[in-house]
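Single chain ahead, written as structure tokens, the form predicted alone.
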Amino acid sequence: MSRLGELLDKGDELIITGEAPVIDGGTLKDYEAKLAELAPWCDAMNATDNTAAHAHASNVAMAIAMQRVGVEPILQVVCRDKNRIAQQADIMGVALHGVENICCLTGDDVTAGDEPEARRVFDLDGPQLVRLANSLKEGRYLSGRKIDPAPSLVIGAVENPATHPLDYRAQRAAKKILAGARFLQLQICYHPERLEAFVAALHANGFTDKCAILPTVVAVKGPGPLRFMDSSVPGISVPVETIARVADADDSAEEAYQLVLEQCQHALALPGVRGLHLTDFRKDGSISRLCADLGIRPRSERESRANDFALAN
């Protein structure tokens, strides 16, 4: 079983996932170097599927590359670009290489990317894609054709707690959990009260007992990325006062760091939250500082401590 699957089964240990950087060429060694800063802190990392509707090296290739360099992958599969046949092929293809973790998401519309003339697919939506993955896990394609042996899969999904209609977000997340999602990576949220309400709704209805909630935090160096996310990333809004806080600070990079630290502390204090999903746009070593400030040890130390505890018992 994957490290992520083991942590989900235990139910009480911190889970840290991360967003692997996209690649547009180079070698396996080049990719390993790109992973080096974030990977030591993560239990598993997302192999993204043409994130933000921009073409990059394929999700399947990235997941296998991670596996080869010793980083546990989470294969992202989106609905925007592929029909159900291609989605099943992606999941079964990585399973052949021992990749177990799957994250299902609808995907940004093509208008968010640099090729807006591309045709949309959207054969399935997010909850339906989770059901598809669960069907493969149970040993059958959507057609009913049997798979023997069935792949060992750890299925997750994505949800946005901060976009409208707000009341519907927790309901949509619940559909994904009921369809088989065991972890939920949340879109970055710059409205703490919205994140609180979203998690509280899931927790009150017992869904956080079935699914690990992992809010996303994004490490940025200054106000520029905050303005970009607010203006150009679908589903994300950054309050004017939050941007001003970073822009008007004497040291905007330090203020941006403090903002992310506060977001992490707030998220981890919410009942039902099991960990964090880290995205690093700074690439200046601040992820190590962030984890140290939060009391999060590197993955290797957390694994070693867990193994020592198991041996002692």
The other form holds:
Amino acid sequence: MSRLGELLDKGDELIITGEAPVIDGGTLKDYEAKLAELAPWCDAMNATDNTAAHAHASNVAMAIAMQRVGVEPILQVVCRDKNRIAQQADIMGVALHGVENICCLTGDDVTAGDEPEARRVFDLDGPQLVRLANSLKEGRYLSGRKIDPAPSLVIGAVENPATHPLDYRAQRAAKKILAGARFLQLQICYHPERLEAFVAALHANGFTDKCAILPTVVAVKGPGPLRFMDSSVPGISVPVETIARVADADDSAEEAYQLVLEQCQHALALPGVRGLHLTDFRKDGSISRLCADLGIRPRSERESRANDFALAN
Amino acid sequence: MKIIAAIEHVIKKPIWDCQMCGQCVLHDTGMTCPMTCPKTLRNGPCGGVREDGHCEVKPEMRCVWVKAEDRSRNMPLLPTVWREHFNNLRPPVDNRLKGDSSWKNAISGRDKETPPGWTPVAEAPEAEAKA
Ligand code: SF4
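Let's compare: the form predicted alone is above, so bring in the form predicted in complex with the partner chain.
All chains and molecules follow, beginning with the one already shown.
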């Protein structure tokens, strides 16, 4: 089983996932170099599916590439570009290569990308895709046609705790958990009180025992990316005070680092949060500093310590 | 049968901007048609809703699901069971039914048919029979 699957079964250890950078050209070597900074800290990394509706090397190709360079992939599958037949084919295709982790998303609209004239698909929606992946795991295509042996899949989903309708977001997350999601990567949230309320609602109803909640934190270097996310990324709003805090600081890069550190600490302290999903926009070695400041050790050390512990018992 | 679809369209188009998907779920979604969501989502709002509650795709329009969620809680005279169905997991759209009368399909039960792989093994009728 995948390391992510094992960690989910264990139910207590920290889980760190990461957003793998996309690649638009080059070789496997180039891709490996791109992964190098974040990969050592992550239990698994997302092979994204045409993020923000921009075409890149495909989710399937990147997941297989990761597998080949020794990084555990999470195949991200969105509903924007492909219908249910193609989505099933992609999941079964990567399973053939030993990829087990699947993260199901509705996905940004085509209008968020650089080819807004494209046809949008959305044959399924996010919660339906979770149920579909669960069917494959049970050994059947949606049609009922048997899959023997059934692929061993570790299914997850996403949710945005920070946008409207705020009171409903936890229920929508619960719908995905009931459909089979065992981990939930949350959209980056710049409203700590919204994240708290969202996680608390899931925790109070026992959903955090069934599903690992992984809030996203984006390592930014200055006010630019905060402004960009606020104005241009659907579903993300960044309070003016937060942008001002970074923009007005003598050392914006350092202030941005402190903001990210605080976000991680805040998220990890919430009952029901199992770990973090890391996205690195800084690419300046800050992830190592961040993990050190948070007391998070590299994956290899966490893994071997857990093994030692298991042997000792 | 085309005549029923025509009557349905004439009534439901002006009130709900009905898209004639042939498998109506209006009662479960606060009498708000999910097929008017640009992504045609059947299971709640996407993560792209704007800070003002408007749609990611059409900034001038209030998100269909923000409206639906609000109405499903606050609309007067909506039966409690319909309110309770709001968060149900609705199955994928059967694209063959597009343009068909949902009234006809509701009476025949055709709109409730799902592909065999949709129902989890544990909940399938055969599993219940065995249990
Ligand atoms: S914002 Fe609302 S209406 Fe717009 S695509 Fe998302 S769910 Fe649909």
